[in-house]
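Consider the single chain below, provided in C-alpha cells and representing the form predicted on its own.
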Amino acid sequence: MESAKLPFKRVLLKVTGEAFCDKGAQGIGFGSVRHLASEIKGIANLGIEIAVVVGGGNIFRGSEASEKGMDRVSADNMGMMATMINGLALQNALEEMDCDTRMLTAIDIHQLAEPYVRRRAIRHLEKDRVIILAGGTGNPYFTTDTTASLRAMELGAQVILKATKVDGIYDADPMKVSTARKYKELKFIDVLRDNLKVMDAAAISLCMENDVPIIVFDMTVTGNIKRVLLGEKIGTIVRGK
C-alpha cells in the first residue's frame, strides 16, 4: 500500500517505559521490546514516517526519586539516561530485523547516539529511516510526554500516537473501577478540565495551540498501531476541532 493513500505521512509515536519490560517487572524485557520494534517495522514498511520518543520509567522514574528526597535535577537527569538504555535496545532490536534506524539524543553522547539536530532528524524520517529520540528534551523538570509534543512540532508530525497498556482514556482507572466510562473523542479543552491523565498539561498544551491530535491505545494487542494508522477507530483521540 503506497503511503499517499493512508491518513498520515508522518507521525511520532510516544512509546512510555512499560513498553520495554515484561508485564508487572522492571528493567528491560527483550520479548517486549522485540514486540515493539515489529510493530514498528510493520508501520515503516507501509511508507510512513516514524520518530519514536521512548520513556525510560521501566528503569528509573525521576518524579519519583524526586518525592522521596532525591535532588529534582539529579535525579531528572538519571532519568533522561534511562530513556537512552531504552532507546538502545530499541535501535537494536529494529536493526535485527533489517529496519534502518538512527538514534538521536538530546544529551550530548556522541559515543552511543547521534546529537539531535532538527535539520538531521527530518532528513532521516525523508530518508525512510526510523528515528528513536531520547534523552528527553535535555533538560530537567520536562517529561517525556512534552518531548514528544515538542518533537512532533519541530518535525512536522500529523499526529502523535500515545502507545500504552490500557486500550483508551477512561473517566477513572479501569484497572481500579469497574464502571470506568472510556472516551472515544475528546477535545483538548475537555482533557485539561478534567486533569485526565492522558499527558501533561504542558504536553497538551503545545498540542493544543498547534492542533495536532493524539491518538490514545493499547499497544499490547498485536497489529494496533499499524489499525490506527490505517484509520480504524481504536482507542481515544484528542483533538481541538
The other form holds:
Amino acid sequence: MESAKLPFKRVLLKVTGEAFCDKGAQGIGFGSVRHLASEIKGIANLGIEIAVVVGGGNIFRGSEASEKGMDRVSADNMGMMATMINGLALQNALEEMDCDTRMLTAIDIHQLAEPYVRRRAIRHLEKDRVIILAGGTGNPYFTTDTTASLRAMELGAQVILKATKVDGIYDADPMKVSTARKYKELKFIDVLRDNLKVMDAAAISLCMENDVPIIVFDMTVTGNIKRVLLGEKIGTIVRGK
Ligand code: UDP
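Now that the form predicted on its own has been shown, please provide the structure of the form predicted together with ligand UDP.
The next block holds the full complex; its first chain is the one shown before.
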C-alpha cells in the first residue's frame, strides 16, 4: 500500500448507468460491468478508499418516463430501483475478483443491502471495503449526480471522479462538431454560466459551495482511473470559486 504518496486518500466515483451496458445497448452488459469492476479493484489495491455512486439510466430514467405521461414520483422510484440493479451487478463482479464490498441503499431493501448510514459507510471505507451507494438520495426529483455530490460531502471525499464515455468536457459535442475544443480546467461558475453538460446544476452548486473538485474522464479506457488518481492530467478538472 502506497497511499501516503497518493494525492487522494478517499474518493467518490460516480458511474453513470451508461457504463453498465455495452455500446449501443441497454440493460446490463457483463463485459462492461467486469471492466468497471476491474478498474475499481485496481484503485482499491492502491490503498485508496472508494465510494461508488451508481446511476440507473441504462435501465430507467424517471424524467423520460414522466415526459411520456407517467407520474413523476412513481417514475423516479423506478429509476432508483434501477440503480440498485446496477449496484448488485457491480457488487457481484467485484466479489468475483475477491474485492471486499458493501452495498448501502438510500431506500431500505434489507434482504439485499444495508441501509445507508453515514457513520457505517465511513467505517466500511476505513476497513478498505469498496462501498456501493445505490438508490440515489432516496427522493424523487433528484439525480445520481446530486447524490454523488451529497455523499462526497457527507463522507469527506476529496474529489468526485465522474466516469463517462467522453474524455473530458468540450465547448460543443465532440461527436457532432469536429472543431469542438476540450477544456483542461474549468471553474464551477463557468460550468453553471455556460450550462456545460457535466453534472446537473444542483450537483455543481453543492460542489462549488463546499469546494470539492470534480474530474471528468473517460473510464472506458483501461487504466484511466488509476492515471487520474496518480495525478496524471487527463480529462477535465472543475474546481475553484
Ligand atoms: N433518481 C431519483 N432520485 C435520486 C437519484 C435518482 O429519483 O436521488 C431516479 C431518477 O428517475 C433518475 C434515475 O433514478 O432518472 C436514474 O438515475 P440517473 O438518471 O441519475 O442515472 P444516470 O444518468 O447516472 O445513469
